[in-house]
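Coming up is one lone chain in structure tokens, specifically the form predicted alone.
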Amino acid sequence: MRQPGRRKCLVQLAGCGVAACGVPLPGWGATPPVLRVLAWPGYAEPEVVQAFERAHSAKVALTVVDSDDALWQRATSNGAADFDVLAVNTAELQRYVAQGLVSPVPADAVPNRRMQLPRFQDAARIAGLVHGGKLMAVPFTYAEMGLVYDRKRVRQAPDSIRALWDPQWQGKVLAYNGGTHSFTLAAQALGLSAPFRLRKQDWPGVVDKLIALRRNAAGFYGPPEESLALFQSRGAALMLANYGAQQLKLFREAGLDVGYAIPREGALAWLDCWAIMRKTPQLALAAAWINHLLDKPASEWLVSRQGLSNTTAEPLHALGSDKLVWLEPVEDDERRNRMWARIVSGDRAAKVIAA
């Protein structure tokens, strides 16, 4: 039932049950609807979820992933019918669009887009957000992949991504356990001009480079909390921060004396967006979720608790903003992840290439 005394909603999707301003509409019945959300660590704080559930008389089933590969596998299982809304970066979004897995976002059902910074409102200027004139996702948060280092042992801030391969840090390096980004990173370290689109002649050198990284590394991590645990337990001195400032905040709050550096080659950077799954039976509720996540409390918690930037306010720092290398679609995600699994498992180059 519509709550008495609440203002009339200006935007709603007829027949879907939820108005964009958060007022429940008639027709839910005795059982509240369930919104199935697929997201990354820290994207949906408990207070954010609870406020959404209260406002929409709904339940949220949250699933958290720690890699693009895991996101793809979860999103495409069971005929891509297990989730209603997901958080995905602009580069990865392209294969979801190509496979017809996501629906256009009903822009008028996300009025909080007006609160975003102009550069994020202008979706047509962000590569991959608009297809066929339709908005396929809404920007939410972004970060660069810098280098976190122990300031007691690494006395001078590392200025190159090649520091991850430096023999003096053998057994003291942590890297992210993700094939897509790792191949791009190695291509950067080799100075390749097109790190997102590897050519046939590039693969052997990149594979050798990643095998060398494996030999230099103390381990590979998934979620941010695992990176902190490994950094402490294995006495790491240097780490590629896939989650950027989110990890920097986490480490410093744990009492670690760490610094943060942007490599001269440029830091890979991602822009994560909310997209709606095509098979969702909860289109309006999914749009309401996106709108809710752009609201002031959710946006501020993203900064204060996670150390990430939101799309409604300028970042607290602009470290290396002139050296960001925004992620692009790669030539073959599946091959990269297949080969990466073999590299991490200890295979030699010839077996990796044959994968």
The other form holds:
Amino acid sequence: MRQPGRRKCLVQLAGCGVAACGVPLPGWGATPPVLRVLAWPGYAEPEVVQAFERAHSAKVALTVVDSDDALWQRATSNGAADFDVLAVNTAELQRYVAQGLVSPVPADAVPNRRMQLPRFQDAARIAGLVHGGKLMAVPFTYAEMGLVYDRKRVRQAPDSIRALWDPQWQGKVLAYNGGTHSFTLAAQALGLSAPFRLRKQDWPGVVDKLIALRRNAAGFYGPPEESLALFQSRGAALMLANYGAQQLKLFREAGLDVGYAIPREGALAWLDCWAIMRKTPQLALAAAWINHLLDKPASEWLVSRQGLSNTTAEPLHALGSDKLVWLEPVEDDERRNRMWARIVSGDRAAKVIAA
Amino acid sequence: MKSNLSTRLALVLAMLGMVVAGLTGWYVYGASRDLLVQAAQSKLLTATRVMARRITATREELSRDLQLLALHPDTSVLLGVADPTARLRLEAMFGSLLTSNPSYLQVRLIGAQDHGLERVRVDRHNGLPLAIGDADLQEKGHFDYVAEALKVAPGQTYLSRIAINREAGVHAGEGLPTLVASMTVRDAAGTPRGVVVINIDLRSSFESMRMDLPETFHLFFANSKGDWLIHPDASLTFGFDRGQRHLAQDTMPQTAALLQGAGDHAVFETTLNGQALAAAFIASTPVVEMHDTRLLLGLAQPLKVVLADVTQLNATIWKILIAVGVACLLVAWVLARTLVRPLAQIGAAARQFAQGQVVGALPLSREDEIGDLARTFDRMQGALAQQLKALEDSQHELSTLARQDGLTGLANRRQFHDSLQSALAQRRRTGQVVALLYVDLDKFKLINDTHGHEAGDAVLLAVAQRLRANTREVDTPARLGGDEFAVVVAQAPEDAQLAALAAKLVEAVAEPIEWKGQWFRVACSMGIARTPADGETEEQLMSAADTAMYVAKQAGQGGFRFHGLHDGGGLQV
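For comparison with the form predicted alone, provide the form predicted together with the partner chain.
Full assembly next; the chain just shown is listed first.
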């Protein structure tokens, strides 16, 4: 006795009714709104996500990236309409703002900003956070890229990033698979005055330096857990810690006897912020997410689970600001990443420069 | 009543039959479903194991190819010196490998020196082998398929993590799910000098293997973390490459234990895009050196397909159920009729018996309880009829005794009274004349005293016989007691004829009576009263007749007198 035809008609009728009313289906049966979050490893602990989903009757679709390039690719693909909210460092933020990919954060909708330390609340004093008087992102976590080393083999703590090129550690060095940072790092190692602004004549030298890094490296990692696996499997002695304290904590918890050193050139430091994509259809939910991530549980887990710093409490071991080199926008992200892909794939200088 | 009982009995029996058939059907359906699912899972498990063996066979073939390359003389030569001829030969060989194995994407010889610089490399490009020139050769020393493979024992294969190939310039292999297999090339001293490497397209190699499987089978493959590598929904595969995790254990919790190394297979039911599936998974630890320490392989089949037979069975069960229901109804009806009809017969017999009618046929010949009941009833009603007959007889006798004179057999005083009343009642309706003849024997006491009561009784008996003999059928002669008699003449004639009757009676009584050789002669005096001249009631008539009799007795023995007629109204016999 089934009458699929009639049933279909009924469904269509119901659909028309809903469409005519112009309101979403309320209550049961309505699909919960999905917040598409683009973040880094450890930023959104499962408990934090679940608490948010419960509080806002929403689903969170989390995508995790492990490089600025991947972040950019994901955020900008499909007309930059795939995500609602993302975590991006202040330097990278600038190209998102410049291309109009992010919208100002409705500060009123993020009351937990009041819990932040004064220096993070005062957005105007953080370079690149305020554009045209509008808050474009909310600081979330920060770290510096120090050097992690095996204390058994590296007797003396490395005091320079040049240690990464030390032939003594050939095949025992782990580097980070990220184009933007790697070029800055090489420029620093070369003693260039403006590592974020490579001049035309700087490129060949920097490329050579990076190829030399590759030849000294045992491998390149993406997310923190990959760095641990590689460190163990390759018997590495020295690593550039892109995630800083997050990796240190991870390595020590895995039972590795590792030390952490800040090079004299100054450790590259990043401040990651939450920003809202301009094309998001759910601005309020995105703002609620940012507010949720500044709340106590999320902030505390960032420290206790990930070893990262949050913006609501002072870190246990604060570094002198003279030791840190805060990331700045670079002259050409795309070029750096294009070349980096070539370098990591094993190409030699001529091929890389031609890329 | 009869039909009610049989209908109810039939319904109850039919329902009972249906319930039994339904329960049986339900159980059979459930059991069959379970059996079918189990059979399908067992079949799937076998197919999965076969698939796993095919993967192993493919891997072994891959290892043989690597070994062939690793042991090839040109390989060793090229790791030492640049030899264009040897390189050409090797490129041709690599090319033919790519041609004969459609899932091979790249074949390379990589030196341990020079930071893992590729020495010979042939890529698949637009479906054809493409030998790569010097300028495009890359340094691969930092990749696990070189760094880790160099640590592996001679002749052993190293398998990299299965991932999307993100290396730049790999031609057809770019962006494809790739497994990289490598093996060391050693010099005469056994020192590793380099590696031979083959890149395999995971999807095409699995696709060729699943060709033999039925169309409805879904293939699953996951790495040691549970990340889907092969899945019917391709958007769930290699999630880690896109910063997402789609794990086997999240949607199929039964695989968690397998990934942790507890057990090597699991069969279960699961759902995929709302479709129910029967699934069988096996997990195994690769025997070769591999980045992944455990691999998960599974096959699933829609339950709809598995249960197609049981759906057929379901329809059959329904048909059987309906047939059983109808059969039960029929059998129950027949049974009810067989049971109820004899009962109804016995019931009818009981009713007829109660109404005193002739009892109808009873099912006496039946051998069962109903036959017993009928026989018992028959015996009972026979006994009852006999007893009733005896009762009737004795009642009749009693009634006769109550209305007859014991000695003479004539009506007694009560019967006389009733007859007179009845005649008077009839007179009131028809106007007929009723006459009463009152008879008293003369000097009867003398016979009694002289010859005894026996003689007296004989005389009384004779008198009675003569009175009866000389009266009509409609008249009632009666003995009122002692030597007093009376006759009720219901339809009395004219006085003259009445007188003739009276005279006849007086004469008849006067005839001699013989008793034991002795002769007796008795006379009687008779008084006659009649309606309407002498009254209309019993008392009036009795009184009038009595008076008339006394008049007759005084006039001399043996005569009669009409009441109220003193002259010529009587006769002296």
